[in-house]
Partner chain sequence: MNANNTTAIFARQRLAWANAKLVAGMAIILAVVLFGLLGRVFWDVTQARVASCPLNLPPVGFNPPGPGFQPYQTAHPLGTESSGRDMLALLITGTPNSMLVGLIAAAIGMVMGVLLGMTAGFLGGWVDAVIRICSDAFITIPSLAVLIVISSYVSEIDIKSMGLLLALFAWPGTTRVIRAQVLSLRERGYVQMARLSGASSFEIMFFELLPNLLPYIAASFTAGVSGNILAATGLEALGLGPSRVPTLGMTIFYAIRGAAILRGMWWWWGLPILMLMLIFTGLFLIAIGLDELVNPRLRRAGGGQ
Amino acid sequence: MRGISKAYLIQRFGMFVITVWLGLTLMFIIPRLAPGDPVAAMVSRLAAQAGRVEQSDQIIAAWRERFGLDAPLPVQYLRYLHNSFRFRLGYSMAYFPTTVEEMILRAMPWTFGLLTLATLISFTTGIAIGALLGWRPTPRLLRMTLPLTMCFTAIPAFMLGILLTYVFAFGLRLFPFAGAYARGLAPELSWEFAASVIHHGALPACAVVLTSMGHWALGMRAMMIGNAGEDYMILAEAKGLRPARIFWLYGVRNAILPQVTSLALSIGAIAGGSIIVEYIFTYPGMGYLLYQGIVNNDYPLIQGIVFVLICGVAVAVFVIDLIYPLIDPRIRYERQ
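For the form predicted together with the partner chain, what structure does this chain take on its own?
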């Protein structure tokens, strides 16, 4: 095996770096474009809360140091890049002296788990449905019933989330309203805890899966139909191969390639959508943390979460980019 070509690797890694840098730079610019001096605004907001926040002086000092108020912009920018690179995202304003990275690290596994699982389920089932719908020998009965699974496609995930909460949590009381596990339990490796996590995660996951599945199905169906006319499909049939083999090795195997590319392109949108789903379900992930940041005007927290989200998405895309050449041999040897 000759492996992945160097040019491809460099190109994709370059894209990864550019995306992360762009995210960082946006997070640097936005506060500085905001009307008024952001630090002054923050200080005054803190002053208003001074009665409650005891160490406000320390926060202000920390912030002055972090922003380097006196330093010229380019120096501030470089310092900011340096800090972010070391994953130092500053102090939360609402929960000083907790650092933003501490809070994010606590929330991240939930978001990561929910998002990865939901995306994988929705991608694979969507692909399967689309592949069957775009395959001529599929029985008529399946052909008629499968499109029903796509009826939530046009709806945003969080709206379906509200509906699901109302029906299954409020109405039927089958699932809990909020949280990631039952209140009495402590996170540990036990069946009881795992069951509780699944019980709590089911509704939010369903909201994401049911609304995104149809997009994959539609894309896959289109590719399968386009693929059916290809010469290699006709030759495969002429060879007298079993239909299942033609379906998987000649049909699905080729039609799935563009879906993987579009998965990489839509991870950002999926992550964005799940923020609001978490907020609807009060799921203790980064989306809900973000909402708390908004409510508390906790700017360092908001920026930190968004920065981590951008990085996470960029990493996911980079991973897909690394996997892609393994399933499409035409990329592997490009420019060799």
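Switch over from the form predicted together with the partner chain to the form predicted on its own, please.
Chain alone follows, minus partners and molecules.
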């Protein structure tokens, strides 16, 4: 690829591997710092539901052996790394015998389809608003109107989700308040199913878009104001180029680089930061699945979901580093 040397590719790939390894190590340690035994907690929940569990000690010992929790921590850690790099994430402790891979594969399309799309809409809309706010020729009336679109920035996404649910689901009854599609429909490629998915996903998507759009707009506005006095902007105006060309190719193109980096880093927050939003709307995405894993002390499920998030963020940052020269030709990774 133009502007990128082989040594840089090797270096970035090495950083990618180290990032994933450090993330996996932390996710192995953190759940085990919590007090209590997850298997004993699971048996206790069964006892609370059934009233009594016969031979609970033998059951706990058998399940600890089944999930490898009876082995020393170094052995557990090596098994965990080996299985993670082979994408064998094991069985869920709370939903045995369902595997973690199956649960993630069921939840991932919902998170990717809804929250990733909402994040991209928020990003593009916020970038456009911020660029117009930082662009001097923008009409005064538009400058006064655009800040109104950022009034929801200070509201947490889950609080706005509750408000939207109360107004549009329970009050006006325009949208459903829970689920990903209507009952009685089977997931299939049909217009009826697609319309139901869009109808159910409108409120959680609005909660994400409205609360995050101002973040991108404020950052882009600051970058546009900073670029306004640069020599290349002054030269472009002196050459008599069209204002639209100056705005997009000279202003937005140079100001958007830090925002693209932030977008790559925010990918991990798409699922992790949407836990409460998905919980409020009972949306079957990875955020809701992670919430269930935390509540149930389900080590394999928590580790599997976070492993996918770590890999997603690491891959996004790796790809962004590679496409930077395409966004800004001034950036070069070749040896001089």
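It should be emphasised that the depicted structure is a prediction, and the values quoted were computed from it without experimental measurement. Between two forms, the rigid core is the largest collection of C-alphas that superpose within 1.5 Å. Numbering follows the first chain given and starts at 1.
Once both forms are fitted on their core, a CA shift of 2 Å or more is seen for residue 84 between the two forms. After superposition on the rigid core, displacement of the C-alpha of residue 175 between the two forms stays below 2 Å. Residue 250: CA moves less than 2 Å between the two forms after rigid-core fitting.
Comparing between the two forms on a rigid core frame, one finds that residue 306 has its C-alpha moved by 3.5 Å. The two forms line up on their rigid core, and residue 294 then has its Cα shifted by 4.4 Å between the two forms.
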